[in-house]
Structure formats: structure tokens, C-alpha cells
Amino acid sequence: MESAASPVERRTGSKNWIDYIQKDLPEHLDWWPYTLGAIPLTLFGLLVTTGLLLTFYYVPSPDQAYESVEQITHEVYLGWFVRGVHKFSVDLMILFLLFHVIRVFLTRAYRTPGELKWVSGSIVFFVTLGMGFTGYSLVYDNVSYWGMTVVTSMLGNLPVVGLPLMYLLRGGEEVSGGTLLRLYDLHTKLLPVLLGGLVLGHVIIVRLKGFAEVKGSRGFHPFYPEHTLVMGAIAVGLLVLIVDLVMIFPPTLGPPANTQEVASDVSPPWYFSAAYMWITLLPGPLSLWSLMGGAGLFVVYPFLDRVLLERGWPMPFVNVVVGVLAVLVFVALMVLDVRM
């Protein structure tokens, strides 16, 4: 008697997991809005490569961190270029993750059986934000130092876990050399490994759960070589874009960290500016609770969608309204942050 077929074999006709992951892809994955998920993966590769090069010269010490960044920027051969590629890679990775989230949200591609895809992707997004914050802090100029102080203080106001989390990141009551070393370890060790594992898990979940059906997409094409060639062309285009951005806007460096003089502008990077303004405008507990509630709602939204749909809500229309309002509020808060 033959053994029962595995779930993979029943769905694909193959006993090999690799064959299943490399099965043919829907043709719509070559359409521009549907390549937004692969672009951050390419940028993550650039981040890892340039980050490794930067660690050869960066010294995670309060006495030498700023000097090492200055050396990378002004003395090391092509150091400014590598630093610029690293900076723009994380900026573009977060930007394209936002575009990807918007596209998935508006098309409701998280619907059953795609809930796990959305949840895993949400965690990838939040960990990427953590990578951005920790990397921003390592420059250790006056702006990043006081930005680090402001952000860790905001974390300290979180209910229940706030103070322990602030002490864990700072290594004490105040921002110090221990804080810099902990953020360096997070940025170069824990978070990259965690993010790499999460990205791999997300890709596997997407392949196992399958892609959402899209109207007008009827054909399929092989993962290799057709799809890989398209992704390769996109990767080359991204590299050209990043090189142009670095040449036009080379990385700069402000004055060194000064614990006695608060920087005139302590606004965090652009991807945190909306949250920063939200916390600035609203009372502390209300702003923090609302941000935490919004993040939690963001993660579980597919399940909320299902409940509301069963109660007769027109979810395609609801998502368009919610998505447009969220983008408008995000942009308005960013503009307000720039003008203040």
C-alpha cells in the first residue's frame, strides 16, 4: 500500500519542497505595482553588503564613533559612497515597503488564505523601522544623539513595558556609551539576523499560501529564467537610482554629540517624523496608546476585514477611504514636522 501523499505533493504533484517554491508564477507579478514586494528584498541585500563594509572602520565607542564616521566620510577611499548607498538603501527599503503595504491593503490581497502573509509582512516592516532607527543613532553627531535621547524617552512612557525597555536600550537612566554599544549590537547582529529570517519566512509563506488572484492575469511564467531576469533588471535600475542619489546628495555629518547642548532639530528620520509629530501634538498617554493600538490594529487587520465583511460592510470602499485618510494624515504630519 502506498503512503499517503504529503500536503505539498497533493497541491503541486511534487515531492520536492524546492520544486514547489520554484513553481510557475502568475503573470501579474511582472506588472509594476506587484514588484513592490521584491524591491525591498533587493535593497536588503545592498544594506547587508554596505553595512559589512562600514563595520571595517566604524568604532562603537562614544569617544571614537563620530571620528570613525568622519573618517569614513572624508578619508576612506569611497567611504562616503558606501555610506551614502547604505543610507539611501534603508530609506528606499522603507519607502517601497510602505508602497507594498498600500498596494496589498487597497487590493485586499490579505484575504483568506493570506492572513499569515500580512501578519509576517507587518513584522518585517516593524523590524525594518527598528533597523532604520538604530542605524540613524550610530552616526553619533549632535542631531542623532538627541534624537536617540528623545526616542528612548518616548519608549520609556509606554505602559507596563516602557521603563524596562528604556533601561534595556540605554543601559541605565541616561544615554551613554553603553547605549551606543547596545544599539550597535542590535543594528549589526540581532536585527539583521532577525530581519533575514523574517524575510525568508515571509517569502516561503507567500509561496506556500499562493498569490492572490488578480483580474486580467491569466497566464503563468517560470520563476527561472523569466521572473529572475525581470527582478534582475529592477535591481540594476535600483542600483543606478541609488548611485545617482548618492552623487547628487552625498552623505553629510553634523557637529559631534554634545550632552550639554540640545540640537536645534531633534526630529527623527522621515519615516518616524509622522509618529514624532503625533506624540508632540497629543498628550503623552493618549498619543502612545493610540500609536500602540494603531500598530496592533495594523497587524490584525485581515481578521477585522473578515468580521466586518460578514456583517455587510463594503470593505473595498472602506479600504480606499481608510487608505487615503491614512496617507493624507501621514503626509500632513511630515509636512508639519518640517515646518516646525
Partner chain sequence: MAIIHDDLGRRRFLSQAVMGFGLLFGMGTLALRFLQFLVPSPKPKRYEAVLIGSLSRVPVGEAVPMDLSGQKIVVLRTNEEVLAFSRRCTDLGCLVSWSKEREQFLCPCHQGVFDKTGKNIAGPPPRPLDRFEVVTRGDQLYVNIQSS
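Return one more block: the form predicted in complex with its partner chain, after the form predicted alone shown previously.
Shown next is a single chain and nothing more.
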């Protein structure tokens, strides 16, 4: 599993942290599906930067939140641009995380000793979704307000921990100004720190455990400068893409939250629309349990794979079927959401 010893290591026979950074990379990492993990990392950096900028104008209180977002979008110099970059970065981050997950899933790169890579990565994925949810709530338009209500009630339905968790998030019985402040704290403090730590942990684990072995990939190329250059080129490409996307689709703002009436369209952002359709189609407890169960299975999948393999299941084939099915269901639910 270990890649070849670095030149320094060969000379001195000992490893220090520099060796881990400089460790040569297997050549298959030059092939683009194997760079999909580094893209979310780049986007994360962009999100932190633009997010920091946004906190200078955003006010987390129910009567000023929407106005301050409006101010950012329409008055502040380049405010629309910064907000747009923030929005598109998160969309792309989740999209590329999905691609990355699909690639790892299909190549079964989580096999021993890669379980920890998968588990840490899947938690990164869920925390990123948490960032998406809390971020959307801050805008305080209709989708935000009713989204907060629905998601917190859903968590409140969990046994034992449910109610305290709901109170913890809402800061009281009902969705209120306290809720907005709590979600703001989560979005700008707790979750970013957690996510940063998890991402760092994930990268370190990947470096320590080594990259997955790929048949036919025998050669190695140095991390610096070759691989760094490839990553740099990808980062620049992403930046160009995002800037263009923001120019073509500048950020918009829905009507402000109306706490007395639910707007007819409260569809969440695309990455939640499958889950949203799911809870629309199935009765409450069933949808909640299936979502939680699915998430749990997702996290422990490497271990499930091992058990099933021991029982003689053809796992590479099973994964292709499961992967294709999951993508189809996701897309079908999304289409249904758009249609309804």
C-alpha cells in the first residue's frame, strides 16, 4: 500500500513530516477521476474566504437578516459577486464531493486499509450538507424560514435525543430570532472549524494510509512540483468557471420570510431536493428512519462490504448496481420536485 520511499527517506532512512508531504504519488492520480477529492478542498478555501467577507455585512437578527442580505446583493460594491461566489462554491463543492464519493464507491477504494478514509470522508460530506442547510437559513427568506421549521421538527421526531436537540437548535420551543442566531453561530463558527479539522484529518489519513492501488499504475511522480502544478491548474480552471457562472447567473433573493403563510414554493436547494421529495412521498416516521438508516449505512459501508464479500457476494458488481440505482433515484426525485 505504501508508495515508494521518497528520496530523502532513502538517504536518511527516517521519516519526518516533510516526507509525508513530499511522498511521491502513484501515477494514476494524474487521471482526472482521481483528482476529484482535491477540488472540494480548493472550493472550501474559497468558501472560507468569501464567507469571512460576508460576515462583515450580514446581521443575524430576524428583522435585519433579510435586509442585510439584500444590501449585500444590491448595494455593497461587488457584494453580489462575493455572495455569488459563495453560493456557487458550495453548489460545486457538494457536486464534486458527490462525484468523489461515486468514484471511490465504484472503485471500492475504501477497502482495507482505507476504511478510515471513507468514514472520515463521509462525515465531511454530512457536515458540508449541514453547512448548506445553515447557510440557506441565514438568508431568512421563505425557503429559509420554513426550511428551519421543517428540518428542526424532523430532528425533534428522533427518539430520546430528538426533543433536547430541537430545543438546542431552536433555542426555545418555536423557530425564533434565537434560532437564527444559533444557526448563524453554527454556520460561521462551529461547523467551519469542525469541517476544517475533518478535512485536514481526512487528507492526513489519506496520506498516511496511502492511495488506493490501481492495477497498471506502477510509476510515481513527485508531489512537488508535478502534482502541485496539476492541482494548481485545476484550481485556476475552477476559479474561471465560478467567476463565469456568477456573471451569468448573479445571485437572486426570494421574498422575505412570511411567518404567517407558507409560500407555495418552498423547494430547498438542489442537493436537498431528493430528500425533500422523499419526505413528501413517504409517511413521516418511515421517511425519517429511512433517511437516517441510509446515512448510517453510508458511513459504515466499508465494513458492510467486507462482511458481504466474506459471504461470497460479488461486491464490484453490487457496487455498480447500487451506485447506478442511487444516482437514478436521486435524479428522479429531483425531477419530480421540479415538476411539482
